[in-house]
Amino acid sequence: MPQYNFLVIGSGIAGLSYATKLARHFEEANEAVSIAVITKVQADETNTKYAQGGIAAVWSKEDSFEKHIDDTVDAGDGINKRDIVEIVVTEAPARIQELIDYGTRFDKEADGDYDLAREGGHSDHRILHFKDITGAEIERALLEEVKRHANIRIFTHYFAVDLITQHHLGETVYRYREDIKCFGAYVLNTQTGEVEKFLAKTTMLATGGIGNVYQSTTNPTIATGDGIAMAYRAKGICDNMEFIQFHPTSLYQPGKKPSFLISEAVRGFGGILKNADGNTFMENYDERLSLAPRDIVARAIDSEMKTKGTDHVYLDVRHLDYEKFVEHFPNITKTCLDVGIDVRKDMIPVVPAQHYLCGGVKVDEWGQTNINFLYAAGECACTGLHGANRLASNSLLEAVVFGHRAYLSTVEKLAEAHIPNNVPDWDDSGTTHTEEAVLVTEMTRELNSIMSNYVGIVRTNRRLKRAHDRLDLLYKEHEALYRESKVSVPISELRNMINVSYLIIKMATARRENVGLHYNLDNIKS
């Protein structure tokens, strides 16, 4: 069975960044090592992929590292690690300067500046995009960057299944073991049924967010909290899973799965929210009005539906610049064209759906988890820099400064790092059968009731309880399936998001206030 140096697990913007960086090093000190990144389907279907709005950081000489530190924390609602922040933010050019030297494009003014777009929450104009799909331009990038290095190997349409550590060698592992160490992960081939051992002294998970759990999601389908579950069951330490945000703003198509998103950067352009009456609303809610922080954005919109009685809202861009507006979001532009909506004459129905996880598998400075040789970053990290909600853009920012920070760390500890020569094969002894597909659709259309219903983006205690109950019914009637089936990726997704859904309504429950992407209505006072 191969063994690796390191193991990516995930081929998004934060894996291959640590990737590339790692593979850059360790050429340049002519030394050999192997990395492999796996990845559940072809390599560039990730989280990455799907962002378009673009990357934030300080680039002009109006701007400063504090507005864009204070931005942060503002948005975050003041429970940021604000050491972090600052990090993120102060490392941020750099970062994206090593983003553009691999290849990647931005966006320029005539006069050959870089056209800096500024978007909710944020004081100046600061994101760098490329067009309206800055995701996919970034993964571009850094694709074609990997593939100019012969020490990184990508295995396309492999499902990490679990983490492998102690508890495999017959070792009694609990959550705060100090000594808990990760040897890589068994990981199954879907081409060919077989779980294989990926062992590796240093594994980074980079398995972006959780949206499938929520029956409205702008992700695509492979985000089913992989990561941040099999770091769970390894005894990793978790946090802020009760941060889910969504974004105020993807278009009204009722049972699409992913939702597209309209980009928080067509606010930022000039687009502004009317309620069904074609009436603005965000006075009422904030004064920043359709530049307010995500989540008071989504909040609003959720009450104007509610209030109303209708399925969505609007967003009206019908009084700008069609010609720049088609310039800047050529994408958007053309799916509403697709659907019926000419938004020079047309307002774009819209509609909050699930978009990111400020929470996830707890990290330090540097990636590291609590699990020895296992490091996390993007979506599937909580790092601190979030707080309870996201800076719109700060998310491609924190993979790439936290991809570079692992690497450092990665490099300084890798002599410690060692693979045990008695981790056993996966045993699936026991196993009679391939589950059957109506049983875990089945379920997973009820776990996407329960969280969408009970916990989405206003909450109550009542129907965190009721969640929390149907949950772990639903966790038990998928436990007693998953240990006599073969593994599957389906069964092991659905698994993966229970696990998510718990965490998530664990600690929704016991946050007992307000704060940023949390709103339960039994912790208002009276």
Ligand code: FAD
Second form
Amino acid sequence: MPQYNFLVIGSGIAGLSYATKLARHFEEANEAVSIAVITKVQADETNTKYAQGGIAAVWSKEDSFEKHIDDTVDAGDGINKRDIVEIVVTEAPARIQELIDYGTRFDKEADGDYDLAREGGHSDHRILHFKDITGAEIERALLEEVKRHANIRIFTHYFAVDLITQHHLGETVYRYREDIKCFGAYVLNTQTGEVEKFLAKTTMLATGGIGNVYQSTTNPTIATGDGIAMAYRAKGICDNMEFIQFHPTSLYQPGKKPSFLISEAVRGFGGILKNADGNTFMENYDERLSLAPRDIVARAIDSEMKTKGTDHVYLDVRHLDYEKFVEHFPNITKTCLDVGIDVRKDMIPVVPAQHYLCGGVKVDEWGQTNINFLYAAGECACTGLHGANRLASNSLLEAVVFGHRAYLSTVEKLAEAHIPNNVPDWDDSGTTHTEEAVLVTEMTRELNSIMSNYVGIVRTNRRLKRAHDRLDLLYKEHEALYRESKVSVPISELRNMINVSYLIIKMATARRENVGLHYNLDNIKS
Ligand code: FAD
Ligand code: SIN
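Got the form predicted alone; any chance of the form predicted in complex with the named molecule too?
Below, the chain from earlier opens the complete complex, with every other chain and molecule after it.
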């Protein structure tokens, strides 16, 4: 069975920036190590690849760390961890310079300075971007950088099923036990159907978001919360799961999954939100108008749609310089045109869609979880940076800063790690290939419906209770099916999405005040 020094689960910005740092460190030290990066489909199919707007950092002389810190805390409704915000904002320029050194291109002005865009909640222009496909450019550059390191091997089409801890050695592992250790993961080779044991001294969870828990999401199909669910089952601590960010402006295309994003940078460029009557409405909600933080804009749109009885609102860019618009947003312009929307003449129909999870596996300032030798970074981690609502373009940034910090900690702690020699192979005795794919599909639909209808932008105690009760039934049905089935990606993803939904509902129910993205009508005091 393979044994590695380092296991990295996920090949987005968090996983790859961590892996490349480790690779370079040991090459420079002339030490031979093995770094396994696993990814459930092809290497670039990640949330990272779809990022549009860009990555935030203080880059111009007019801007300052204080302003970026204040904007982050303001967007997060004040419950961010201030020390983490300061770390991320001040380390941002160095980490972004490394991305540039790996070959990432960001758009420049004619004078050679970076073209800094502005997005909702930012008091200055500070978003580095590559047209409207920044994530694809970063992912490309990171994958190129990986190729330069012979000590990294990427395993595509490998699906991590469960983390390995002392539980698998027959010990009782409870959540607040301080000496839980991670020894790697059981991983399904989706091409052979066999579950392999990936033993490793340290394991990094960089598994991204949870979008597919909801009916409509901007996230690709890989985003099923696997890392968070695996960590939780291994007795990891999760936090802030109630803070689900709905992006205000996904393209209105009923039934299409994932939803195509119309970047917030379009509003930063001058796009204006209008209701079904063609009238502006943001002035009734926030003085920052279309560029208020996302939680405020998404709720305003939700309220506007409910008041007018419509399924969407509009984003109007008809007044903007078309040539400049196309230059900055070629992908958005083309995608609109492909579905018959000519942004010169037509307003773009938009609707909020699930976009980002602000919570996740709780980590310290070095990316360490409560489980020893288990790190988490990127969207699956909860560092405290975002508080109750993430500021636009702070996600790629958080991933790259924490990829770096986790690498430093991994190197420091490595000598303490060891792999026991009695970890059993995956045991699937008594299970069979399920003929019941229809059950998994239907249960996923039910889950999506529960989460979208009862745990969306606006919540109530009654909706949350109903969500909890319905989910409990689904959980029991699924557990029975899971116990008798050979492991497969769909049944495991559903298991993970049920676990993640449970955490969202539990934390949403426990939160008694409205803050940031959590908005419960029953919390409003009359
Ligand atoms: P990802 O990039 O999602 O990578 C997750 C990896 O984990 C994948 O390789 C996947 O295969 C792997 N994985 C998951 N589960 C398993 C498993 N069980 N086994 C094996 N592998 C697994 N943020 C910004 O800051 N700026 C933006 O402009 C921006 N725009 C966005 C636009 C869109 C449409 C979307 C969806 C998101 C956007 N975001 C943006 C958010 C940002 O892109 C993500 O939060 C970030 O890329 C997450 O990176 P990550 O490395 O944590 O995870
Ligand atoms: C966008 O381009 O609007 C997405 C930015 C983000 O999610 O940070």
